[in-house]
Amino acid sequence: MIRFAILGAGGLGKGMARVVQHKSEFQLVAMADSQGYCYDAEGLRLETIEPLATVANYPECGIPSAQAIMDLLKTHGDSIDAIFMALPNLPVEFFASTVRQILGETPFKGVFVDALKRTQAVEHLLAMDDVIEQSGTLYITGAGATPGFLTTVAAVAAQSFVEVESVDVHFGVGISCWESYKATIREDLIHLEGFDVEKVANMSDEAVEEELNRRNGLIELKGMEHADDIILELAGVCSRDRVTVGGLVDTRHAKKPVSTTVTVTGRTVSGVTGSHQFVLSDETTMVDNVCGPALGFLLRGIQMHRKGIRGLVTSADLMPLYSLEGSRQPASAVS
């Protein structure tokens, strides 16, 4: 039984509980939020979490803090086989001034799995490897549903190719009740133009709303700046500027508005061009595209670590290598 945390409770967070629970190798037995901390050994209840404004309300087991992910790592890190990170990433250096915190002041040594979107995010952890490795650690990253879920389909799908001409990702999520994903909304309207990280940050719920109900509940993003082209890149499938990532979201509707495709064009041994494309099944939700893929990382995770396996991985090092030369090599084991 692997024991498991979810940092963060919002939308992401309470999707992964939910999910968890279908889920027979793991044990929910911490969730943080930003007002406090849950821990049970013999296991955390949904129904519980599910109505809960704050995990630190959970009945007997609840704490207050206002660090919690630091005291509750701190207490029970060692108690702990795996963290799933559902934590905003404003600003882009909150994820990996987390993690280095984690590594430095607490006990837990086992395994990190993230649904990061943003590049940069992503490159501040990846300039930790050393440390995650010296840690006794393995932390796999933009391991969601795009970066991870998707990405891992074109690393697939260049395989048919000689040379990878373009990746294409296009995503379609339908949220009926936005205040339930915050913090995801928010990271997309940072794409829209006019709006950057600062503006963001300073805007209240009520500007946002205001923002929404002015495009009618859409936000259409396009070029974003999403982990899946350094992903990609690290992999040795294309260069990251051939690597487009954009979507339409409803914050008003579960119903998807698009389709959610990947589409990989390439040159093939022939010389011609040609593509596939990838389709998710619109019944299928943002949680479990993030969270079903996120938790078989985790799986993968663990079994590495098992074997030694240290440092940090992306969703791609777990996938057939499209070429030796130019591609970043996992993490190292160690004996």
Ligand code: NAD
Given for the second form:
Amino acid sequence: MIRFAILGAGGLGKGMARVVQHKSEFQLVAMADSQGYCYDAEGLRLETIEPLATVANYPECGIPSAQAIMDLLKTHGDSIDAIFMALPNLPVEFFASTVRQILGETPFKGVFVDALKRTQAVEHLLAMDDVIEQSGTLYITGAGATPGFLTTVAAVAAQSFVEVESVDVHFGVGISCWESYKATIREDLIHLEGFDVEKVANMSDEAVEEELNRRNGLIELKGMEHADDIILELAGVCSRDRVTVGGLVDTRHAKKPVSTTVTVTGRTVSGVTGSHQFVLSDETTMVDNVCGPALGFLLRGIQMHRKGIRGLVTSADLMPLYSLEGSRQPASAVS
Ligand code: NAD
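Please supply the corresponding structure for the form predicted in complex with this ligand (the preceding block corresponds to the form predicted on its own).
Whole complex next, starting from this chain.
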């Protein structure tokens, strides 16, 4: 069993707790949020987690703490194999500084996976490649829906072309209550005209609610600073200026306002221009398309880590694995 911890217990953290129940390789042993953590080596119960305002209130093993991540991993880091980072990324260095602290001060030596969205956030992590490698851990960044699922689709679709002219991601997200995904919505607001990180960080929940009311609950996003660009550039698909990301988020209805697509346009070997387009099912939610792929990338990371691979990789460096069972044995074991 892969002993699994989720850092962050908001919309995506709890969503991951639901999704991981369907993967027999994993046992969810720990969760942390801004008010505390819970750890049970025998496994946490989904029905107990779901209604909690904070995981610090988990019966029997919930512990209140203002430094929940560090307290959890200092105490139990050597009993955890894999971590999903479901934390807000405001300010943009938050993930990099948290990971630096985990590597420096706790015994955790496993695999991290995140669903980071912003280019600058991934750049901060890339600068830590050596530190991550020396710590004996493997870190997979940009492994949510976009970047992650859609970036990988684009990297595969690009293979039909001798030159990739553009990659365009356009997402549709529907959520019935913005407060279930506060970090996601706040990070989206940063991309709107007249907003920046500092302004959004200083907005109260009431001010966010007012802004959403002014927009009838809809956030239209264009030309986002999204790490799909750097990830596709690092994978050698195309330069980052050829990648565009935008979308429409409805914060009042669970139904997607538009379908999510990724379109890859390129020149073929015969010299003509063509486009591949991949459309996500409208029935799939943000949780399906972030948490499912993040677990798939994590499984691949676990396989790599077991073979001794350390350091930082992006989602476009990997093909996610659906399950460890049935995956091909290494050549040496086959004979
Ligand atoms: P949320 O606001 O619902 O939950 C955040 C959780 O983190 C809360 O439980 C909070 O208590 C906890 N937290 C905050 N600060 C903490 C700290 N210092 N220590 C411990 N816990 C802390 O957030 P969400 O909407 O679930 O989003 C989570 C992340 O997922 C965000 O970074 C968002 O950008 C990302 N995301 C990525 C994609 C993608 O496709 N790549 C899509 C959606 C969301």
